[in-house]
Amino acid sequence: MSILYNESKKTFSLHTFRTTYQLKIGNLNYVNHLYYGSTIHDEDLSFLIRRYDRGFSGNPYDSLKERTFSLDAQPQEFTTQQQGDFRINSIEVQNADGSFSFDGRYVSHTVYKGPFTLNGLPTAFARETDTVDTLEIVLEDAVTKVRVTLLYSVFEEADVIMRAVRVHNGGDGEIKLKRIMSFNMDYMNGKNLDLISLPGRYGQERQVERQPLTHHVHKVRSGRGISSHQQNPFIALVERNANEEYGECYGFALMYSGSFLAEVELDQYDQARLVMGINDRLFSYPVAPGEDFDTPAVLMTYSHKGLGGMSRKYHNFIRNNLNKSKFVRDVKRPVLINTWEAAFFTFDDVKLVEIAKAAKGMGVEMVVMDDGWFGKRDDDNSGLGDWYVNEKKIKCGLTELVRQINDLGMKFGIWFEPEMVSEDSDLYRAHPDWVMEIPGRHAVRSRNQLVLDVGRKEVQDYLIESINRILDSANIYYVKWDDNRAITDLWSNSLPAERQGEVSHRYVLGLYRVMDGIIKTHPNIMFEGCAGGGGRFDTAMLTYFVQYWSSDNTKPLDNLKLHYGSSFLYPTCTMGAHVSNASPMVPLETKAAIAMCGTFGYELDATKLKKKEIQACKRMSNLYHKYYDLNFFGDYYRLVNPFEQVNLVAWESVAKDRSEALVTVITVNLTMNGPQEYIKCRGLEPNRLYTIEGDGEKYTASGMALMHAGIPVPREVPDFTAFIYHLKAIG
């Protein structure tokens, strides 16, 4: 059992394979956080909490005038409200009497096998080989009868704990949640912690920033209705001296695809508090008597082996425990070509077949028809929302087009953008009340489109029915699901004025229902997510999509940074990456090497390639297949940081049994007559011998030599040369 309760000491110890998380029912039945880190066997760590008379700190009334007990200095599992704790809090609830107060104290707990599930929200699942136990701790406010249940699912082998919160209104009147976080994490000493986040912008998603905690509230947030290009719902708190290979690192990933918030405060006593959950901006959610409200889940992990150790735990967990699609592991994903950069909106069925015929010689196995095939869609000003085939373009009909592509021995994919609508569309003309538009105001346009109120059931039903009709009409193998704007004008015509604070969260719940009704009902279709590139790349989306389009920016050198930042949380097999015409000074082989740090495909017009380029693409497609298992399922190591001033960038994928590895090196700034560069490998078996093939040479070295001395990289090469070294263990 991975969850142990010591009744005499009132401690809960949550054990994964390499970590321990401990909490305790403390004084006055407040639940204290004691420890999270490397494995400690079952002893009471409450000696770590020292109590002092903190000047002017509030004391609970029933502490009997005990001035050393203040919630403003106690490490807690979930905060109170208006009970003397002035730090950032986990909950803000307006009670039926208008008061803002919550005094949650332990009343019961339950332990059971398997992970918890949430109402309308995605969670991780357990495989047959996983050991997963769940702890539920109930806190209750004795006055209002509002209950908060703290949920902990312990994935023992994965070293991951999934957490969430459920609020139950046990009172007689309606309450309003103004803020409700998915978890609270208190550190008794946070002065030596750094905060790592993945900020960015359109085309430059998931860059990496690291800053020391200071005595302020640090915020990472999106208020855009989606998890966004600008921030990612992931942060890490790490020791000041932590690097890729050593140091304590704590990771936190929110399974939510809407506006989110993560706050970290270093308080007056150098304690750090982290909360994470739904963004409370423009949020107010009523909970009627007897009803529940579930928060999104958070996936947390700890590693004392640095940032690389933390990332590899997340990579394994995302591959194994988020998505049950056969395309995650059982079916090899095909090399695809997307038609967007080849044709934009100006194509027909004949053009698509021509692209397919040309692309087949490149080793391409699937053609994806992008935007423009439906409704009256000749540009991005019209037609969105009208999910029926435009037979002026697809003259032979979709079923016949797909058959022609299949007859070439190729698979067929198609693009949708379900959540948005054009004003010039049949859908908008029939249902103008289905869009988000504040009464008396014109809606904000973005990309000349408006947002459907996906929180409404009739909108959800329309999307499920109309898109399923298309998917069921032909032999479609792949879907690219796009979302090309942030959400503004939060308003629903289906809700009264006093309930408009629900709209943003209801949108996300409605979106998950739509995806349940489309993606989960089509297990033989491979779904890829997209949001203007990587604008909604999060762990919740990965429960639906086996991969996500990383960015609309296909410039290969930009992707060195984008893939590096993404890899802090996301494995290679989830990162959509293509070879394109961008950056013509970069060789095709180098573009392919970078795209193989992703799911690999093409974003160009195959009909305009020269014979030499077609042959080069064929070699690259074969290389993708040759190293598929290593790239998709191997342990990933970031070897060189592209955000630093470096001459080359490198990464490595190592087989789980350490029998082989793939090291990719991209030269970015090899100066004339400069020093010899060496790439030091990681993750190899020190005492095994490996053959090394790459840069035209073949030789033998021990794992120890490769990790401590390194691989010499040739110098006199053209700019932006790629080297791929294959390491194979002998014997």
Ligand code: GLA
Given for the second form:
Amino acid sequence: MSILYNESKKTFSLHTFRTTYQLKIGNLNYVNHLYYGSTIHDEDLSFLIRRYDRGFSGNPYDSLKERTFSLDAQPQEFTTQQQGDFRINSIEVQNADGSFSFDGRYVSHTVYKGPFTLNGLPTAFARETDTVDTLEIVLEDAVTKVRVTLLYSVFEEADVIMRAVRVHNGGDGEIKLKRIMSFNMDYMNGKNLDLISLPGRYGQERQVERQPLTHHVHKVRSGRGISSHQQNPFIALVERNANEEYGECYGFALMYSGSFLAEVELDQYDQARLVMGINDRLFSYPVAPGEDFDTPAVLMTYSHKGLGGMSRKYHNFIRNNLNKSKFVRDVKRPVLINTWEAAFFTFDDVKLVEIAKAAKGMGVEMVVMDDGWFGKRDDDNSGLGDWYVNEKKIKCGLTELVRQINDLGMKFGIWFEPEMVSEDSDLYRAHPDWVMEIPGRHAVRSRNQLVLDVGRKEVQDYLIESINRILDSANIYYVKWDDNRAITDLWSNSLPAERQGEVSHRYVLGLYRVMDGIIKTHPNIMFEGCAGGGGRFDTAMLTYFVQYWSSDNTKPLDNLKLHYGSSFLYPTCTMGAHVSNASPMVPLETKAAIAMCGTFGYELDATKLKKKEIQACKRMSNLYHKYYDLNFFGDYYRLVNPFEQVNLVAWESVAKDRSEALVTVITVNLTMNGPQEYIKCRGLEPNRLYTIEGDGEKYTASGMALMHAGIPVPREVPDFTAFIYHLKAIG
Ligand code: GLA
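With the form predicted on its own already on screen, would you show the form predicted together with the ligand?
Below, the chain from earlier opens the complete complex, with every other chain and molecule after it.
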């Protein structure tokens, strides 16, 4: 059992294989946080909390004039509201009598086997081989009877704890949640912590920023209705001296695809508090008597082995515990070619078959028909929402087109953008009230499209029905699910004026219902997510999509940074990456080596390639297959940080049994007649001998030599040369 309750000390210890998390039912039945970090077997760490008379920090009335007890200075598992704690809080509720207060005290707890699930929101699951236990702690406000249940699922082998909260209105009148975070995490001393986040923009997603905590509230958020290009719903708090290999690192990934918020405050006593959850901006959610409200889950992990250690825990967890699709592991994902950058909106069935024929020689196994095949869709002004085949373009019909592609021995994939509608579409003409538009105003256009009110059941049903009809009409193997704008006009015609604060969250719940109705009912179709590239790449989406289109930016050198940043959380097998015509100065082989750092494919017009290029692509497609398992399921190491001024960028994938490794090196700035460069490997077995191949030489070296001395990378090679080193243990 990974959850231990010590009845006399009133402590709960949550043990994973390498971490311990401890909390305690403390003074006046407030639940205190005691510890999170490397495994500790002590059952009561409350000696860590010292109490002082803290000026201007109030004392709860029932502490009976005990001036040393203030919630402002206690580490807590969840916060109160208006009970003397002035720090950022995890709950803001307006009670039925109009007051803003919450004073949650422990009333009960339960422990059970397996992870918790949430109403309408995705969560991680346990495989048969996983040991997972859940602790639920109920806090209740004695006056309002509002209950908050703290949920903790402990994934023992993975070193991950999944958390969320459930609010129950046990009172007689309706309450309004103004802010409800998924968890609260207090650090007794946060002075030496750095905050890492993954900010970006369209085409430049998930760059890496690191800054020391200062005495402010640091905010990482999206208010765009999608988890966004601008911020990812992930942050890490790491020791100031933590690097790739050493130092304490705490990761927090929110399983939510809408507007989110993470706040970290370093307070007056250098305590740090972190909260994360649904963005409270434009949020106000009523909960009727007897009803519940569930927050999205958060996945937290801890490693004392640096940023790399933290990332590898996430990679394992995302591969194992988020998505049950057979395409995650059991069925090899095909090399694909996508028509977007080849033809944009200008194609027909004949052109698609031509692309397929040419691509076959490149080792491509699947053709993906991107935007433009449906309704009246010749540019981005029309057609969205009309999910029926445009027979002017696909003259032979979809079933027949797919048959022709299948006859070439290739699979077929298709593109949808379910949540959107064009004003020039049959759907909009029939249901103008289905869009999000604030009364008396015109909706903001973005890419000339409007957003459907996906929180509405009739909209959800339309999408499920119309998209499933297409999916069931032909032998479709793959779907790219796109979303090409942010949400700007929060309004639902299906809700009364006083309930408009629900719209943003209802949209996300509605979206998950639509995805359940389409994705979960088609286990034989492989689904890839996309939002103008990686605008909604998050751990909730990965419960549906086996992979996510990382970015519309296919420039290979930009992708070095994009993949580096994404790899903080996401494993290679989830990151869509393609070879395209962008950056002609970069050799095809190098583009492919970089795309192999994700799910591999092409995004170009195969009919225009020269014979030599087709052959090079074929070699690269074969290489992708050859190293598929190593690349997708090995342990990933970031070897060089491309955000620094470097001459080479490198990363490595090591087989779980350390018998093999793949080290990819890209030369980005090798000056003429410069010094010899070495790339030091990681994660190998020190005393084993490995053969190394990849730059024309073949030699043998110990793991020790490869990790401490490194691989010498040839100099005087053309700019942007890629070396893919294969290391194979002898014996
Ligand atoms: C988005 C996607 C692209 C492509 C276009 C089609 O921008 O990220 O890959 O599918 O939409 O409109």
